[in-house]
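Encoded as C-alpha cells, the following chain is the form predicted alone, with no partner shown.
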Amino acid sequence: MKYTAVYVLWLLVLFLVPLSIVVLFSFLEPRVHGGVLWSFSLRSYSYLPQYLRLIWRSAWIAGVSTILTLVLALPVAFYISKSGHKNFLLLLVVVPFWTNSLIRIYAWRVILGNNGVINQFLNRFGLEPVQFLYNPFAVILVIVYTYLPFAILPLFSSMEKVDESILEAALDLGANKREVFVKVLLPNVKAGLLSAFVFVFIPALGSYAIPDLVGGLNSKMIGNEIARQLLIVKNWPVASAMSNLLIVVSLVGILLIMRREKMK
C-alpha cells in the first residue's frame, strides 16, 4: 500500500496535474501579454481547423520517421540480442545520450549544410552543392538519428526473451532466414515493436528543436506552432488547445495500432 500511494502521488504531480492545467487553459480567454483570463470560452478551439494541414504534415513526418527508425532498429536489436558482447554494444547505443541533444542537432547542420562536410566532399569532384538542410528530408533524418536508441532498447529486450530453439526449428523445417525473421521472430516481439513505436512516434510528433534547427517553412511541425503561440503570439489558450489536439492524435494512433494487433 505504501508503494501504491507513492506511485499515485507521483502520477498526480507529474502527469495529471500538468495535463489538467493544459486542458483548463484551453477553455479560457487569453491575456494580451500572456497568461489567461478566468472566463470560459471555446474560442481557442475555433482556430484549430486552420492548422489541420500542419497537423497532417507533423503526423506524416513523425510516421515516416518512426517506420524508418523501426526498420533500422530491428536488425540492430536482433544482432545485439545474439551477440556475445551485449553490454558493450548496448553501451554504444546509449553513448549519444551523454551529449546534449542540441549539440547533436547542430552537428547535423555542420554535416548537411551548404558548406558542410558532405558538400565539401562533393565540391572536390566538381559537383554542385546539394540542399540537404531546411526540408522534410533533413527533419526525418535527424529524428531517426535522435530516436533510434529509443527503438533499439525495447526491441532488444523483447528479442532477448525469444527462445532461440524456435528460430532453429523454423530453419530446420525449411524456412529461409528472411521468413524466420518475418514470420517467426516479429510475431514474438510484438510488445517490443509497440513500445518502440510509442517511444519514437510520440516525441517525434511533438518535435520542436529538430524542425526548428534543420527544417524550413515546409518542414514546420505542430510543436513549432505551439512554441510560437506561447512565446511570440502570447496566446496560451490556443497553445493549450493545440497541445490537447496533439495528445488526442497520439492516443488515437496508439489505440488503433493496439486494436489492430489484438485483432491479429
Given for the second form:
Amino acid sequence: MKYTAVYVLWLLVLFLVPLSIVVLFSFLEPRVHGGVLWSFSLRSYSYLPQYLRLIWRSAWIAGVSTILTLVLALPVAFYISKSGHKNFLLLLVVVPFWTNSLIRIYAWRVILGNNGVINQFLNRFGLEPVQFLYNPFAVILVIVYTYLPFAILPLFSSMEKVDESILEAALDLGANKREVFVKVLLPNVKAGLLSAFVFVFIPALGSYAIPDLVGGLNSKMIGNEIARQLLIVKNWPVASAMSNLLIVVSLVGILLIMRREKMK
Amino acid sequence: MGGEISILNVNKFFGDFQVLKNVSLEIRKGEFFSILGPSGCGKTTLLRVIAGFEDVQEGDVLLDGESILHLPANKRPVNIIFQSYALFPHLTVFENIAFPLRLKKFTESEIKERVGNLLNLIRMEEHAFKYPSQLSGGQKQRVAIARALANEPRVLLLDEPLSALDAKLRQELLIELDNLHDKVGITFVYVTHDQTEAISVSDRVALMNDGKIIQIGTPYEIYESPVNVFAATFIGETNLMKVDVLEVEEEYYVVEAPGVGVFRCYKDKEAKAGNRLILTLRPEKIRISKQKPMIFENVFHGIIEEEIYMGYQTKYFVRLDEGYIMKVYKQHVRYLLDEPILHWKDEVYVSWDPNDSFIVEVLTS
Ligand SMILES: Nc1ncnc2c1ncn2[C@@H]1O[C@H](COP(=O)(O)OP(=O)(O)OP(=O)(O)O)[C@@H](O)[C@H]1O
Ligand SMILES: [Mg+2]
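So the form predicted alone is up there; where is the form predicted together with its partner chain?
Let's see the whole complex now, leading with the same chain.
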C-alpha cells in the first residue's frame, strides 16, 4: 500500500504535472519573447493543419524505421535467447549506451558524410562520391541503429520464456524452420513484439536530434518543428499544441496495433 | 501400419561424455515397447535420436529397414510426445491437433473430419475450443497424443508422458494408453523410469542403465529372471545374497549364505563347488509363519524387526538367527481360520521354494 502512494506521487510529479502544463499552455496566447499570456485561445490548434505533411512524414519515417528495427531485432533476439553466452551478448547489445547518443549520431556523419569513411573508400576505386546524408534514408538508418537495442531486449526476454519443446514439437509435426518461426515462435512472443513496437515507435516519432543532424530539409520531423517553435519562434502555445498532437498520434498508433491483436 | 525400428550399435557423445554406449535394439511392428531406466541413463536422448533431434557419432537407426538418420525431424514418419506435452499455448485444442494437417495443406473439410475423429478418440469433443492453459494435466496429455497421431505416424514415441500426473490418474491414463495402442495399431516406444508402468502395459521392455542396454525381454522375463544385480534391484524389491556353492546336484546347488545358513537354490547358471554366486529372492515369494512349516529345507528362524503396513500387504523385515535381514511381503489372506496375525518382535519361520531364487551373477572365485 505504501508503494502505491510513492507510485502516485512519482506519476504526479514526473508525468501528470508536466503534461498538464503542456496541455494548458496549448490553449493560451503566446507572449512575444517566449512564455504565455493567460488568456484562453484555440489559435495554436488552428495552425496545425498546415503541418499535416510534416506529421505524415514523421509517421512514415517512424513507421518504416520501427518495422525495419523489429525485423532486424527478431533474429538477433532469437539467437541470443538460444545462445550459451546470453549475458555476454546482452552486454554487447547495451554497450552503445555507454557513449552519448549525440556522439554516436555524429559518428554516423563521419561514416556517411560526403567526405566520410565510405566515400573515401569509394574514391579510392575511382568512384563518384555518393550523397548518403541529408535525406530520409539516413534518418531511418540512424533511427534503426539507435533504437535496435530497445527492440532486442523485450524480444529477447519474451523469447527466453518460450518453451524450447514447443519449437521442437512443431518441427516434429512437420513444420520447416520458417514455419516454426512464423507459426509458433512469433505468436508466442506477441507481448515482446508489442513492447518493442512501443519502445521504438514512440521515441522514433518524436525524434529530434537524428533528423536535425543527418536529415535534410526533406526529412525534418515534427520534433524539429516543435524545437523551432519553442527556441526560435518562441511560440510556446504552438509548440505545446504540436506536442499534444504527437501524443495523440502515438496513442492512436498503439491503440490500432492493440486492437488488431485483440481481433485476431 | 506400425513401423519396425532397428537401432544398430549407436554411440552418442555430448562432448567427452558418452550418453549412449553401443545401444542396439529391435522394436517390432505394432509393439508396445518400453525403455526403462533410472534418471539420467540416456532414455530421452535415445528417443530424441529416433525422432531426429540428436545426431549420433556411430551406428544407425532403421525404420522398416531403411536408415532414417539422414532425414531431418520434420521428414521422419515418427512423432514424439514430450515430457512437458509441448502444446502450443496460442492455439485451441482443435487447432493444436489440426496443426500438422494445416502444414500439409489438407482442405478445411478434411481437417474437420480428421480432428473430429481424433477428438472422439481421446474423448475431448466438448473441450475442442479451450486453450491448453484451461486444461488439466490428463487432458493436456491426451491432446498431445491426438496431435501426434494426426500425422498418422508409423511410430509414436512417448517420453514419460505420465510423469507429471498424480498416481491415480497415472493408472487410468496408462490403461487408456494401452487401449489406444490396441486401436491405432502403430508401434509405441514408451520411455519411463517407473517400473510398474513399464511392466504393466508393455509387450517388451528394454532395461537401460548408464547409457547401456542391460536386458531386453517381456515384463515377465525382466521381473522373474533379471540378468544382473542392477536388473534385479531396479525392478521391484528383492533380497540379494552372496552365497558359496558347497555341492552341485542335478537340478540344484547346495549353498551357504553368510547370515542365513545352508539351503538349496535352482541351478539356472553354470557354477562349480567353491564358486561364489549372487542370488535374488523376491520378498513376495517367501512364506512367513509362526509355526515351523512341514518341510525340511530352506526354512530359517528369525524375529520380526520391523513391520510396514501397506493396506494390501504388509512388509516384514525379519532378522534371521545368523544375522541376515530378510524382506518378506505377506498378502492379507488367511489360509487357516486360526492363523495368527504377525507382529513386531514375533518369532517366525521364513521359507521358500528352491525354484524361486535366481542366480544373477556368478563371481569368479
Ligand atoms: N544437450 C546435452 N548436453 C550435454 N549433456 C546432456 C545433454 N542432454 C542430456 N545430457 C546428459 O546426458 C545424460 C542422459 O540424459 P537423458 O535426458 O537422456 O536422461 P534420461 O534417461 O531421459 O533421464 P530422466 O529420466 O531424468 O529424464 C544425462 O547425464 C544428461 O545430463
Ligand atoms: Mg528424460
